[in-house]
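Only one chain is shown below, in structure tokens, and it's the form predicted alone.
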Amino acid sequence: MSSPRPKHDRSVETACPLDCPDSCSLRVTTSAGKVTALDGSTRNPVTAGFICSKVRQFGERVHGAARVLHPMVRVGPKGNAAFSRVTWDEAIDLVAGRLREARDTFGGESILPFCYGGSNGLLTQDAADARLFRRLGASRLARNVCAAPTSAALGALYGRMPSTTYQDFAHARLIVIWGANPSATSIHLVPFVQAARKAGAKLVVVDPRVTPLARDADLHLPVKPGTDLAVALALHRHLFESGGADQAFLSAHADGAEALRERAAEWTFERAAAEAGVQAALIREFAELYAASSPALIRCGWGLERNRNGGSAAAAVLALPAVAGKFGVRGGGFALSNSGAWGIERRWIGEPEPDTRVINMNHLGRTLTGDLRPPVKVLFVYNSNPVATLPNQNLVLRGLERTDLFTVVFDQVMTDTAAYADVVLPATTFLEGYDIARAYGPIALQVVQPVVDAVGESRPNPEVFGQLLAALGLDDGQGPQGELETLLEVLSCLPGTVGDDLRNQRQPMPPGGLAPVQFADVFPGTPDGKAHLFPEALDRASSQGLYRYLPEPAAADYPLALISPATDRTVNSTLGELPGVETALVMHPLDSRARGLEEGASVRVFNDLGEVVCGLSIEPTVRPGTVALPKGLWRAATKNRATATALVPDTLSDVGAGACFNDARVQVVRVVD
């Protein structure tokens, strides 16, 4: 591992810690202290030397016009992005003083740290920051905007058992891509799917859109948003009633099959088809193909969780390999997340979590505008851009406009949220600092190291939170004091020899290996080692009961389902500041003709929560009755500075209390000047 920061022009190998399953290894070329080229390296064999176009342009973020170069304090109204430069000492003193004042006057729970997946590195979140907010007794944040329903389902059914990894897709004879678009969100999976196809594998895609893989699939089910549960239960019913259920496997390795069978019993192909808006014959063909194929592999994505039935849908999809007996062979089972494959526990925090209140991040607007006691008086935002990512955008904005709310935004660039801050602190990017990147598609763990010096006065997360600990008198001197010391502390806390292997640039090995076969190399992490297909705790926790389908919300005035899929332009909202093509709503030709709309028209997309004014793109890539705006848009991307989240209700999914982005229902009309 190289310890000093580079001083001369050169190429450096590092890794990408952004919120993407792949975690590419990178080769970065610099000249005169600036990033001049960014490409893939072969250190991670799964990412195989190529990278996405998003990260290829990351140098434009590092050196771009939106970069925050020094600490700033607000001098104008909130939302106007008018700031005055201050020193780091002044900024730290101001922030520490307001944290102390809020704690002493209103209690620690009046402080809300707000962070998510702007970086998935082990140093940039839940390290020194966690020590600071735990010692302050701050409110805890439920980070449920993404992956909460699927994580709850995976944990309850299989105890976060590692997934089938990318390289084993090539061994499958049937691949099901359910609620995912790897061409935009995990591009390194696509070659393995293509290799399987060349070897004769069938491909099924379940998605409201015609994604690139759906275009070439043997079977595409363009289901209505929110109806995946109905289709999955119809598959279960077929397996149980046709003799396709593997009774020997269920007896030896699972429980809860009978309860699952009872909940699935009413879901005939015809009933599921009526809910999902597809032909019953398509669901039957899918069910028969899945039952007959081996190895059969389901890639369960995060798209199917983004609705009122999301947790049950994920559980039903994940239960299919157990019922059908698809485990125990290479290329069989399911793929979801491998984040738990290393068994990493964040022992480096060194501070117990206090029993303070928990605030669901999806309810930030409610939290900031409601009658909460104590009220949130200090909001500290980092690794996140809530204005761009959270439901009910207009309510979030109203909360951020509160004059009695002190908001700190610690970020790399001037985000939509930073425009409402009282203090903006400049953060380093992953090309300017150390971190540990953990993939959750492939199984990989890599050290991230700086390729250029910190731009302007930007500082890494561990250093800034360490300075705040010291300024508040909460630093006991026992924890690491900076970024490099934090890296060494984290390495020392990793299980087994993983830390030593990373330190010595060796490939670390998780307990189940880098390409485990489920129910052969790895088994459920449940207390009894079995798959629990009907976890009673999950059933009790569900707002409507596990596997119980909640129909589409009635919305006569708003007949179109709005989805906000990921694109090849941003990683969630990261890189949303970079210029691009003006955003357009995607609509099926049948829906545009019914409204008298033509390609390129300016349209108003609206419901009771808000409106978005943008251009129109007419494409048959979305199913009739469904329209799409990209995920992660910044406000400048539309004509009225509102994005899809302005139309999304802040209701919660049945399991996991996740966001229901795909439950947005809208109407679309022409904009008349």
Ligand SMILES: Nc1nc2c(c(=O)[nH]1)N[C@H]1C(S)=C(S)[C@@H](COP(=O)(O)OP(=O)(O)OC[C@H]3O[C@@H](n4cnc5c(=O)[nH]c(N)nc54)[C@H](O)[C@@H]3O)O[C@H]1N2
Second form
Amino acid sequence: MSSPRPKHDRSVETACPLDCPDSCSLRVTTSAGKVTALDGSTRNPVTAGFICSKVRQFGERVHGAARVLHPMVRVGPKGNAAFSRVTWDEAIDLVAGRLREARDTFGGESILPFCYGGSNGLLTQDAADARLFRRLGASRLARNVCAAPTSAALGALYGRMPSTTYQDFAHARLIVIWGANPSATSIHLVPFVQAARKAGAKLVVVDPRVTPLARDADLHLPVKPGTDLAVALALHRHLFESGGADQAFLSAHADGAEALRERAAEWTFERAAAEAGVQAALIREFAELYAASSPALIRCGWGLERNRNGGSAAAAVLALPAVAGKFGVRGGGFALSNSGAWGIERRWIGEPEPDTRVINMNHLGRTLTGDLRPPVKVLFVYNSNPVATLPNQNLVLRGLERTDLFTVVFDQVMTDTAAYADVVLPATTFLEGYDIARAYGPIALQVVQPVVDAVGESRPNPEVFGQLLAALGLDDGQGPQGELETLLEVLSCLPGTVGDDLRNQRQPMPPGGLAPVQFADVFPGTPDGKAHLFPEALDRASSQGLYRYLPEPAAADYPLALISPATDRTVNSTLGELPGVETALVMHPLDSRARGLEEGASVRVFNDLGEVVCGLSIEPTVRPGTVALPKGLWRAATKNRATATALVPDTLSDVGAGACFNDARVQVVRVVD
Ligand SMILES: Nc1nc2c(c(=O)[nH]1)N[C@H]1C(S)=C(S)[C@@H](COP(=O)(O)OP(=O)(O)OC[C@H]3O[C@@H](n4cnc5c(=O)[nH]c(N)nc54)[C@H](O)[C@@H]3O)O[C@H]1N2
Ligand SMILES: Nc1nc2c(c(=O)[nH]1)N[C@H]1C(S)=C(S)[C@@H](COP(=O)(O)OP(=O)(O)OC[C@H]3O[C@@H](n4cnc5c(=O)[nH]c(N)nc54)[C@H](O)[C@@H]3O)O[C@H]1N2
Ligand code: SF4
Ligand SMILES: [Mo]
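Right, and the form predicted together with this ligand of this protein, after the form predicted alone?
Full complex below, order starting with the chain above.
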């Protein structure tokens, strides 16, 4: 990890830090300074030498036509992507000047840093960038586009207790995959599910689509999107009423069970079935199987959080193993995110957070177009592609069109968002720099190291934000300078010996080990170490009260529910620039027949927020009444340059103020060419 950037043909060990739970170890081959092959290595035993087809093509991003090679300033109208080249010094001066001007004229809060995962390592975010924006007194961003409802639920119920890891799925006798599609989004989980199946485990999948695992499952509950809360509460009711609740566990390790029981009391199988649009007998069978099986393990995904009931739904699902007594055995409990397993606090920021206003990133469109005081005058986008990934795409675009808004986009490629920038700054990819990759499915931390020189004039985040700090006179000389110093600083701030272990290429060990058993090796991080099944704070924060189901709004004009799950083509919108098959809306045959639509027809998918014009794929893989478009598409992927997010409302989930991607309602008609 201390080698200079390589010049000769060679093969380098590194890791994939992208926003994917798995965090593969990688072996990358380069020739003449270019990536020629990229594949899995066996250093991470869980990812075991195989990787996804997306990242196998990552060299095409690194050296591809969409790559931003040097800083640029806008020369045409916003959105036209017409730019002219400038030097880094000119770009830094320009951006620093506009940041200073906005702060001095309108106050620091007129600056909005806008970022999400990006490469998702520990160095690409919350280092020099945080120091810069904190010292400017900028608006703070609530990074709620993903995992906000599930994190709020996990934090309140279990204090971010680590999850059962992939390896231990092999020990389960019952696996429940709830609102997740591991075959696309966490591919290394699948072999462990298959191993359990081979050993006789049962599989239940709760998903509006027939995912690959749903096709193989013993039970598939094709619920209407947004109705998981009703199903989970029906399971709780059954457990409490049938004597399946583990009173010994509950009295020793939990509180709030009584309040949860009360809110579940009205949810008979029949009532839940009517909401979820599945047979009551199916929910009963699921409930009886769950109560009777051990070890029983629930994989809670992120598909169920992205709607008006998402936070309560996640909480109700996560509470099931406590009520049913499924903890304390290997292969039992729940699996959600392991990002908290290492207990990492970002002490390396070294700068207190100012008390400035907080803007929910899901409201970017509203924020840019509404009458905020002060208005946002400088938007600094990095590690994110909001035009492709945020709700209400048309409102986001309208905001970005504002001529009085100064937008900086710092990215690797010319994204749909960068097309609206006043200044574009070129960023390195994870193959050109150092980082620390933290898995959130398995428990793993790995150092990411450069395998090729920075392409063009691209620079890593810590370097660019450090240059802006210096240009603004905000650098106190205390923090690390540049990428390598940031890496060393972050390593030195990791808990215990974790940093030393990484530096010396030893396997670091988190407090509960690499495959902890919940309530044996790891316990809730709540102040009293107990599970809180009815956290008052969540109840108060929730718009309708915790575990209170909000029915679907009547919308006769838009009878179809639209979901937009991940595909195997992109990681969020990353790699969306690469050519792929043409996008199609997936629709059930009953819905296409009712509309007189045939396979391959050109369709218009629309609601009051926007429309998407694309092809039609008729498949019985979505439930009738639900249609699906891919997540993460770039605008060029559809006929009218609008993607699923153009149809997604910017309403927020009940708990956690998360995005409601799977709560869109639409109508579909034929396009007459
Ligand atoms: N290939 C690939 N992998 C990825 C990503 C990617 O973009 N591409 N993104 C990464 C990130 S950032 C994340 S957050 C994870 C997400 O990974 P997952 O948790 O798998 O999330 P999704 O793909 O959003 O949706 C999962 C499933 O939920 C279903 N679903 C939709 N609405 C509902 C509902 O209301 N209830 C229920 N029960 N199911 C519903 C969808 O049909 C889908 O099959 O994946 C990560 N991995
Ligand atoms: N329709 C629909 N949309 C969704 C979802 C959905 O379910 N449906 N799910 C959402 C989910 S789960 C998530 S997590 C969000 C994610 O949304 P985003 O965070 O916007 O994710 P990406 O589109 O991958 O954008 C990451 C960007 O960061 C850039 N980048 C990577 N590394 C670096 C770096 O080191 N420096 C800089 N400066 N830039 C870098 C990449 O090139 C890329 O353009 O999308 C959400 N969007
Ligand atoms: S995106 Fe996920 S599966 Fe693909 S290489 Fe990266 S960590 Fe592995
Ligand atoms: Mo996500």
